[in-house]
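The chain below stands alone, shown as structure tokens; this is the form predicted alone.
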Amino acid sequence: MSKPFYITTPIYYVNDRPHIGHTYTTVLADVLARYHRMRGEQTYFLTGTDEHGQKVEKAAAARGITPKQLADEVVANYTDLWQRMGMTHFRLIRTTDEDHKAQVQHLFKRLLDKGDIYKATYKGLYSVSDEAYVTELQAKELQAQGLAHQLVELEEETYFFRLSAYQDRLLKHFEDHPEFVQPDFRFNEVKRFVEGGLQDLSISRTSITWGIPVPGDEKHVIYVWFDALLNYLSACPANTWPPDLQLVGKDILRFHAVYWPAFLMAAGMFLPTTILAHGWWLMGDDKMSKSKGNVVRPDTLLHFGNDALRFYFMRDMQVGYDRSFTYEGFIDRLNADLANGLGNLASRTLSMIQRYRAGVVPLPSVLDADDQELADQLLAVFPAYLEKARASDFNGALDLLWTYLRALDGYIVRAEPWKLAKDPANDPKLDAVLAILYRALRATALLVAPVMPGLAQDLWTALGHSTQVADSTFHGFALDGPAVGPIGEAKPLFQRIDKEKEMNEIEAAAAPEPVPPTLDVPAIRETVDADSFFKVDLRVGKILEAERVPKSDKLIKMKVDLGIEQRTIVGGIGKAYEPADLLDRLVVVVANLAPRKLMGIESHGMLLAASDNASKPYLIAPPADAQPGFLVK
């Protein structure tokens, strides 16, 4: 017996309700799972939630509830949505599940005993937003992508995984398994990253408590990525390892294509066959983000039906690339392809079979050149569609199929069956036309069943079948076989959407989603006595000159008048202020701070600014009638 097909989504972080990014990934996994079942394969589809880490701990504390209570609230949104959408996952794993906790602790202890995990002290940059320690190069990359909103420098005792020891083995695996990461251009990014050198990976924290304790050293909790990635192993059914296909967003590809296989190599386990990285749904040119207020929630789109949303996702997103979302484009796609395209073709075909042949699908006795061409096209399209689907390219598969459906519309126009029906002498040609159209619709129902299970079943039933289309298999299906019996009642498959009406309603409801104010700041520092505080000399200063420091988007060099002297001060405020806006501005300066060099420029003092971890700096401004040199006390 062959190994079951095992497909996973990433586990979704419980810091927000599901948006269309989460929904797209899960729909893609569900479509692929249904496709493999219809290939006759036993299939397991896993999804889940990532519930540990600093952000959850802080968010729960801010609300006065436990992290588990917060996780339970958010997870309910996922379970409810996936149930409403008919997802066919066998389990939604949570990183708070007891079997997962046991698996993580078991593997941690195993790798600790083996020497692949060791304890040391880490000092470096940490991204609070991504819950990951990063190198300076990675920090610059994250900043360029708009992902590193909360970089801080940390120093703490931690357990490390010897990631550096697996650099050569990873590169060898990449060379031997060109299918390991898809698409190819994402694989090239991963290879370059590993070739640039790997550092050992911190996999525990002492500054937070919300996580899985390190066995035997419970002041440490196991860091989220070692915890989270092991979910795929914790939930794996017997005799199903390794995963055949793991779907991830491009922003978490490195974790899955570098850390994850290294953990498995250390454990002596088989690696996943393929990790498929998809792109982002964008609003304009921007990634959807709660902080930007441009998140599209699936409930808004499910108003048009589950099948419609699933079809749009598969039809419009080319896996691996970003795709801009607009409501207008969404509605146009549904009207063009489902209402005017497949829906209209099905309605015309079924109506003609009822009208001209009393619902009985004829067997053609002869095919002319035009008939044969359309019949041959179906024989070519069917396997080509399945091959693209096997490669996770439903965008290409559906485009191929809908090109064929448009050819059928042209075939109807040329054949003019309404004229053929007027003369019995034309019966052989009419029979051929009706049979070819019927067989095309039957094949279409079968092919689109993984994408649109509800609509495909409606079409399958209308074509005279009493079975479930999802129980059929692609292999051995007789494309030119006779109909199973009389067709059913011809009902509209998809109602055309009144675009103007729907857009007016969407725009009326499109007030930006309120984002509750948050204060994301470190805890108050340790107490100092008054004598220590009064040693700090704070003065009112006036900025006389300001210019950007070359090769830096953050630093601004300023000449500041302190009343008794003028100073050169370099400040990291370039992303919040333009130099011209700083001229003649009153500021508060730490005047007795030891000079230090920044980008080769000696800075003698520091400007006081306020911010939280996620906001821009706000310069502290004395009253307008304060004079340079005034002592702040």
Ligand code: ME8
Given for the second form:
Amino acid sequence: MSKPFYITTPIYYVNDRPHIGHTYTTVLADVLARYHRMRGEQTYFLTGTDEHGQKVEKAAAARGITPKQLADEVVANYTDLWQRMGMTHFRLIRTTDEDHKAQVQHLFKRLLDKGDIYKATYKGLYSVSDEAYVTELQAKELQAQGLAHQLVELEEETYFFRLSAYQDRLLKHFEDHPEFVQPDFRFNEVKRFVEGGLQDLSISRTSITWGIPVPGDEKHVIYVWFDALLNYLSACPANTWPPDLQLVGKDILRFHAVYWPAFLMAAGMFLPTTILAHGWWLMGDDKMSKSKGNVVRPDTLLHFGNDALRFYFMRDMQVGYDRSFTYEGFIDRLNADLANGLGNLASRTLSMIQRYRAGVVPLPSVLDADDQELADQLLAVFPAYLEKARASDFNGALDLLWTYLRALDGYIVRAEPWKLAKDPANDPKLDAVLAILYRALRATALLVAPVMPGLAQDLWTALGHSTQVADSTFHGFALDGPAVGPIGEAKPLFQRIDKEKEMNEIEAAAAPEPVPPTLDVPAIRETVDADSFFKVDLRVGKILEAERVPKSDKLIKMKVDLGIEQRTIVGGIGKAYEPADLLDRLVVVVANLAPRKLMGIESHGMLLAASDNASKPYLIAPPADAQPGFLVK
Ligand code: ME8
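Switch from the form predicted alone, shown above, to the form predicted together with this ligand and output its structure.
Below: every chain and molecule of the assembly, starting with the one above.
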């Protein structure tokens, strides 16, 4: 017997509530899991949360709660959302689960004993946001992306994983397994990265306490990615290893296609069959992210039902590529494909069977050329759809199916069943038309069941079945077989959305958008002589702590390191920045400004920020390798 199909999503950080990016990956996994079940395979689908590390520690500290409290709170959001989205995972693994912690420590110890992990000193740059050491080259890349402020200098004793020893074996695996990373263009990026040379990977931290301790050396905690990646192993049911398909966003492909297989090779385990990297949902040209304040939360879209959101994700996103999200696009898609398209076809067909044949689906006696053409198309579309779905290409699969549904609309127009029904001499043709439409809808219910479980079930029931469509299997299904019995009641499959009304509501409910920069700026101020200017002492500072000033939505109290001393500074940046986003940022400080009291707190200095008259302040960020205390002149 073949092993169960094992599919995973990334485990999501608990420093933010889920947005539609996280929802997308999990929907794709669920759709694939349901698809494999309907292929008759036993299927395990795993998702989870990534709860350790500095980001979570700091996000919790900024709110004055423990990291575990924060994690519990966010996990509750995930559990609730996945339930509302109709997810069928067998477990939501949390990296704070005891069995996972034991697994991570066990593997760490094994690789240490084996010599694949060793202890040494690291000195260099560290990216707080990626929770990873970065080389000078990577630092430059990040700087080019405008993320320089999140880099800090570190020197610490750490455990290394001997990644460099796996370069050749990884390249060999890539060569032998062309399906290991999809899509191909991403695989090429991974290969080029590995061919460029691999350095050993630091996999412990002494600067963090919120994590799994290194067994026997407890001042170290295990690096969050070593911890996180092993979740797939901790949660794997017996006789199910290795994963068949691991879904990741393109942002975390390197961790999954390079580090992860190297860890598994070191452990002497089989590697996953395929890592599939999908693209991003964008807002305009930007990645959706909390720090940009442009995220769409699934709750906003869920009142159209989870089928609607699941369908939109699968239909509109070509796996591997980025896609811009718009509310208009979302509503247009649902109206066109579900309210019109399929919904219309189903209600027309069912009401005709009801009206002309008292609900009994006829058996066709003869097919003319047009009937035969449409019947044949179904026999071709069905396997083609399944093949595309197997390759995770639901965009292509659904496109194929909807093209067929449109062809059926044309077929109805040509056949004019309402005219046929007027003369019993036309009965054979009318029987053929109704039977072909029925078969097409029945096949559609089966095919879309993984994507829209609820809508597919409604259609299946309306077609006269008393079974669960999800319990059917694709294989061997008699596409031209007779109906199981009379059809049920025809209810609208999908309620048309009033676009204008919805758009008004969405706009009214949306958080006020940040005011776009307008270049509404005053004229250049009057000339000052150099001596006056140089009286102002500007220094590079690093924000060590940040919290909101109670009862103020604008003021944030910060502790800033100026190299030679630490200062309390209160800044009016609370509408533009969250305290957690400020930590470890390099800033420019007016260091000799006379102290002043703001809401009872004495502020010793000011942070430089750019802005126009209307928009939010943009903090000025020195380059990553500048040191706190440097004079700015
Ligand atoms: O990276 N569009 O967690 P995370 C599409 N904990 N998908 C998106 C997206 C977007 N705009 N934004 C996020 C982590 N995603 C680590 C993973 S795994 C061992 C550890 C999805 O909370 C996408 O799948 O930042 C991405 O890989 C994942 O969310 C990142 O979630």
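For clarity, a rigid core is taken as the largest C-alpha set superposing within 1.5 Å between two forms. What you are looking at is a predicted structure, and each value in this text was computed from that prediction instead of being measured. Residue numbers count along the first chain shown, from 1.
After superposing the rigid core, the C-alpha of R539 moves by 2 Å or more between the two forms. Once both forms are fitted on their core, a CA shift of 2 Å or more is seen for E526 between the two forms. G21 shows a C-alpha shift below 2 Å between the two forms [criterion: core-superposed Cα displacement of 2 Å]. Once the core is aligned between the two forms, the alpha carbon position of K551 differs by 45.8 Å; this is the C-alpha shift at that site.
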